[in-house]
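Below you'll find only one chain, the form predicted on its own, shown as structure tokens.
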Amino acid sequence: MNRTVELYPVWLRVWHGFNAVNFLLLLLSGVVLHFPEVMLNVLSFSVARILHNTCGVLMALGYVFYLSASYVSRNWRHYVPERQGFVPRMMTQIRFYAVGIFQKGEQPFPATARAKFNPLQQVTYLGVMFGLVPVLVVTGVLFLFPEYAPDQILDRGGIWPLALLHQIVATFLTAFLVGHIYLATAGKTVTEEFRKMAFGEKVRDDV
């Protein structure tokens, strides 16, 4: 029987725009706090700061929404890769992002109801939303009670190294999404994929 689903439901979409939103704010304002005197032009750091804790806490509730409905959804199966022939569907993958995209070449593994994302974005997506975001939401929230954290960490004071941490996550966070925008760019237009997460795209699913 063929029928007809969505591949990007409203609350993924819902949930991914919030997030973008919350995450340039955060990049915004956590610059401001690391470079006050650079940037006090574009924020004051009193500002900049009530921003990023702002921000902080909501995207922490939107991750926390995401997971429950990834979770009910059953949204986070599409992040789990499939073991038989992975390396060289990944290989196939990265040729086509360092050679076939520049010869408008089809993508080898096009977005289905069964699977989503190709085997380089499922280890990447994995990577960054069941690692990074999460290391970044937990030493965030750390950072606003601080009398919550470890009273040393690696014979350090608790707060020196989740502030190392934090930054590095949130540098390697901010690198995932200069590459994520670009590789959404990749699609048959320059826009498809924007206006696939933008206002949804149904495709046929076989069962």
Contents of the next structure:
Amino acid sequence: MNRTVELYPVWLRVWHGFNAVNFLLLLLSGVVLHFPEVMLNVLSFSVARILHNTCGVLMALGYVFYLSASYVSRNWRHYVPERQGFVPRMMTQIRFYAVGIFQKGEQPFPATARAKFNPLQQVTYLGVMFGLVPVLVVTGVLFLFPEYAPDQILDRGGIWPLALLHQIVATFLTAFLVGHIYLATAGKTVTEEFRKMAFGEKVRDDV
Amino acid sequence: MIPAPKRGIATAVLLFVVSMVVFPWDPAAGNTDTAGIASVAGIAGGGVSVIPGTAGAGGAAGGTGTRGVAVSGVARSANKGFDALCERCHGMRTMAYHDQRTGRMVSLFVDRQKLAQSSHKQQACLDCHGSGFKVFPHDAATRLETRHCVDCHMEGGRFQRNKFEHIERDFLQSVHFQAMPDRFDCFSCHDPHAFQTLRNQGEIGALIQRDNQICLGCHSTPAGTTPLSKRRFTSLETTHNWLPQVALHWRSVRCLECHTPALGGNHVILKASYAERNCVSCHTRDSMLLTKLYKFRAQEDRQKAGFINSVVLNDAYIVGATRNHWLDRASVALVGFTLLGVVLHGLGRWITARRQKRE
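Now that you have shown the form predicted on its own, what about the form predicted in complex with its partner chain?
Below is the whole assembly, all chains and molecules, this chain first.
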């Protein structure tokens, strides 16, 4: 069969852009709220609070949308690593980023309709979208409605463990964001992956 | 015919004497909140309420010519600070008089349990109250006696370690004293029979609640606030609606944190228009709360490495103030090293790409 499928459907591109803007605003306002004494020239505390709450709610709603759309469109399948030969395939990908990329080598696992992500992307995105982001969203929502947070966790006030978890997860996601944006430049050209995510990419259905 | 007020006083005295016979005084008795005393309580309230302009204690039988009961040398009750004979009347919850000057009922009840936990628990009643109170009924001059905290807590006073002159200076600048100097003194807010210092109070949530209750005693009703403010009474929820998470703030900090100057002076209660509205005064590493609410705890705790404001962390989380040194450093390091790695990797790609282009 010679039909094409869209690797990045419209809903995914819209959500991705929406999530990216939200995350950047959350990152900025979150840093202001956490380090107010060094960041007040950037944004006032009260504005940062409103921004963080608003974008936090939008991100949470966006995540619910993402989960629903992923389920309906079966997009979630791309996140599930194929166990057989997973480690060698991941090592191949790591070797490409460590060595091959400097030698103008080809991506060992180019995106196809069946496997959109390379093994490293699979394991990272799985951890991010189904591990870190839900923790960030849940701790953030509990922050917004502290009356629903546990009164005590490990003999201490219930909010602070949530706060620490929120900070830890946010830090990892920020590091992920840096790596994510950078590796998006590792396509055939520096801007190719950005273009695909903005305008879509049709590939031959190899199923 | 005996005039109504005097008839009330006479009845009160008669019933008090009868009650003393029916329910004789037992020095070993603990709490006097018994059925017998309750019957006296009703009388005391009614009787005292007719005494004009009385500011002193226990005026039920004042001026009736009844022979006094000597209190001096009485055995102490189980509560060291509360002389048993005083407790006989002042241990009744309904012990009160009607202050005709202010139109308010003034309670003369001393809560035995609160006194036992207070900073004054070691004091006997007569350590603070004048010798006139040795005799019951207290005479008119004794009842008019006024005491102030600084009488004892002053340079050269009885309590050298706790000098309150600076508190008095602060209090004189407060909006309360400035607006109504004849109506406000220490006891308008503090009950000397229950007072505990910030240092001695236990769980922070209960401390905050107790402290805020002092303010709410007046500020939650129109009658409490209108004498001082010319504005129409609005609920505290309305006046604080600019504050995010109002309920959480009220549970987590005292009214004083925002309604006194940032640089201390807990007794300089400011006009509402001067109250703190800058979030970052508290929500920062050098939070104002460390010099106010958490003053004593923080001093001990700040000696320890690790958590910034860790004492605050035990009970509450304050955005921007409750932070962990190591976690902050680790967060910055993780993101920093990722950025560095990305920059170096990118530089490597750029250099090799240029070299390959040239070749």
